[in-house]
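Heads up, the chain below is alone and in the form predicted alone; it's given as structure tokens.
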Amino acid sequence: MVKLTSISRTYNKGTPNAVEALKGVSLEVNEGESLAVMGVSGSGKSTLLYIIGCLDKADEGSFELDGEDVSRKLSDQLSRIRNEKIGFVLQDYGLIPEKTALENIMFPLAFSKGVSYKEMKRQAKKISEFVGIAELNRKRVSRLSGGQQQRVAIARAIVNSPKLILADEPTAALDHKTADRIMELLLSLVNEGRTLIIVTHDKRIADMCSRTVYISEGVITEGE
């Protein structure tokens, strides 16, 4: 599903404030795999995730996603790939607080060509039932608990049936019981054939995945 070869990324390149976020990183992630990426703050975890998610581009190296070389795709092409193949689950949820849960779930479908409002609503309701939040559809996101908001975020991430799910510290602000439920939900998607890459500081969460890699100062140092 993911193949990175000698990926490097430097921010503020050519200035005194240059930061080498990634240094020649190579990584392969198979379809249907759950991979945890661990490392301290500033190690390059988020940069790695953003490059895999086509939100950032490497300065050097190549990147294949689902068999397609996306290294030199234009921004509109990358937007299409993100919408069709990738679902994001963010640490801060990234929801629109004044909108309802259902409206938030529907949001990615607005970028899909030829999908009517009625069909968008039908798909969003179906996904909300799948993640166990159908009773929250009409509630504003601002009135939901952290665990409920994270479920809405997951529903929004998978409403387009993406092959790849990327999660950036999705359980960081949750208690253990709620975090376990969120992980059970994410891993149930893996059992359906999706691929999951999750960035986490929590080894307990990482141990739930099928494989873990560690990144330090922009370099993958260990995998298991």
Ligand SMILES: Nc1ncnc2c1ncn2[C@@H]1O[C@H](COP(=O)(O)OP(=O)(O)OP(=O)(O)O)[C@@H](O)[C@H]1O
Given for the second form:
Amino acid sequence: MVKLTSISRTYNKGTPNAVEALKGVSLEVNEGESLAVMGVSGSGKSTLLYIIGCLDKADEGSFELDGEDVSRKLSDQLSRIRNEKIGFVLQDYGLIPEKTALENIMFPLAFSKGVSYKEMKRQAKKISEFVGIAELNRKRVSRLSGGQQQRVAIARAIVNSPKLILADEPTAALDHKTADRIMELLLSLVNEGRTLIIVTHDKRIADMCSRTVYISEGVITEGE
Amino acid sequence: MKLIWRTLHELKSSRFSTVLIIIELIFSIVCYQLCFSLTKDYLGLRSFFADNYEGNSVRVYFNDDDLKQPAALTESISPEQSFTVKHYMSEHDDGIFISCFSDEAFKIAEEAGSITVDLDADYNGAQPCLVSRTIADKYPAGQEHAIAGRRFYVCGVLPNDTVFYMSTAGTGSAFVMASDRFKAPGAEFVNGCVFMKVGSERMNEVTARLDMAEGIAGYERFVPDDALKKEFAAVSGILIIGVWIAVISTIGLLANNYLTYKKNERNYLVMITIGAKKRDITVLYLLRMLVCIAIALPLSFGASKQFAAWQGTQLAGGISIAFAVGAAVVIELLSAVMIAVGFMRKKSILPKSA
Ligand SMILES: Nc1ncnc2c1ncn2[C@@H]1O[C@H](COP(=O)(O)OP(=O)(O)OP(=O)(O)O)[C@@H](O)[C@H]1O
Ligand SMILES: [Mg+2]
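Provide the structure of the form predicted in complex with the ligand, given the form predicted alone shown above.
In what comes next, the whole complex appears, and the chain from above leads the way.
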């Protein structure tokens, strides 16, 4: 599903405050796998996720997603890929606070081709039910609790039925019980055949995944 | 349908700033209109002074709604129709031009034996007035006088055979009073003077004719009176204030546009994360601006009209409203496009600005 080969990413390249966030990272994630990415703060976890999520481009190395080489694609094509193949659960949920839960869930469909407005609504309702937040549909997101917002974010991430789900510390702000339920939800998606890559600080969460990698100062190590 | 849905959401999600943009647009348009109409007055007065200093002519500007009625051709009218004229210039060697501070002063001047040409509701309350030689001698030019307690100011003395005309600030029609030698074809000669009502279409022709007349006659230099100087100062004063208000409202408009964008930037980046193209976002943003403009336009037309009415006819020019609306729309669109271009060229699309 995901194949990174010697990926490097340097922020502010060529300036005095250049930061080498990733240094020649190679990583392969198979379809149906759930991968936890761990590492201390600033080690490059989010950067890795942004690259896999086609939001940022590597300076060096090659990146294949679902059998396609994406490192040379144009930004509009990348938008298309993000819209169709990737579901992003952002570090701070990344919801639009003034809108209702249902509207937030509908949004990715508003930017995808060939989905009618009716279909958008129907699909979003179906997903929100699946995620267990149907009763929150009409509530504004800014009024929801952290756990509820996280569910909305997950619903939004999967409304387009993406093959790959990327989650940046989805449980960081949640208590154990809520975190477990969120993980249950995410892993149930993996059981449906999707691929999950999850960034976490929490060993407990990582242990629920089928595989764990560690990043330290932009370098990746497998297993322990 | 989906585009409408997206645009509605864009408008809804920043309801407050959308309303603010609309209000600011209306405010700017009214400000610009004030500026433009003041500029018009200012330039009118400027040209008035310039003419007086350079052309040795006597020109008095005033506003009179009657004058704006389009009498297409140079039309001879009987003085009784428009003026109260007791005596005429030709009966005396000199005429005198008086600026009074009120209509009453004028009546009193009349009662005192002066001869008046009352053109009504003129600029700054100034009333042109023809008087006899004796009265002219009694009230020297360049000084303030009083008749029965009413103050008035004598601007200057016109030699006999004088041509003078009064017009609105170069754009409207004008009343022209000329001696026989320079009367327009078809104009009737009444008691030594011709009173012509000139439609604005004929202004150039009449101006040329008058310039010619002035050239032949070779008049004394006429120094603008204090009242007009004051008027000039007042108009330029308000104009400066108007320009400042317009500048401030422009800055407000630009700042608000930028802040609205900044406030929404995170949402835009989130939308990009979930698969929107940069172009989608730009279209959304520009559509929102267009909706704002579309709402603000009719409202600001109304507001400008109200404002003009409140300010008096001087500001009611449709041209200045059109200019104002044009300026505001151009500024709004330009800033929106600049922000949109900035967004299109933005390198990082990572949704971590929050
Ligand atoms: N946009 C950026 N510009 C410059 N430097 C950046 C940028 N984003 C991240 N960095 C730097 O790159 C390094 C890796 O950052 P990254 O966000 O990937 O870390 P992280 O592992 O996700 O940390 P955290 O656990 O705190 O989220 C850090 O040193 C960070 O300061
Ligand atoms: Mg991070």
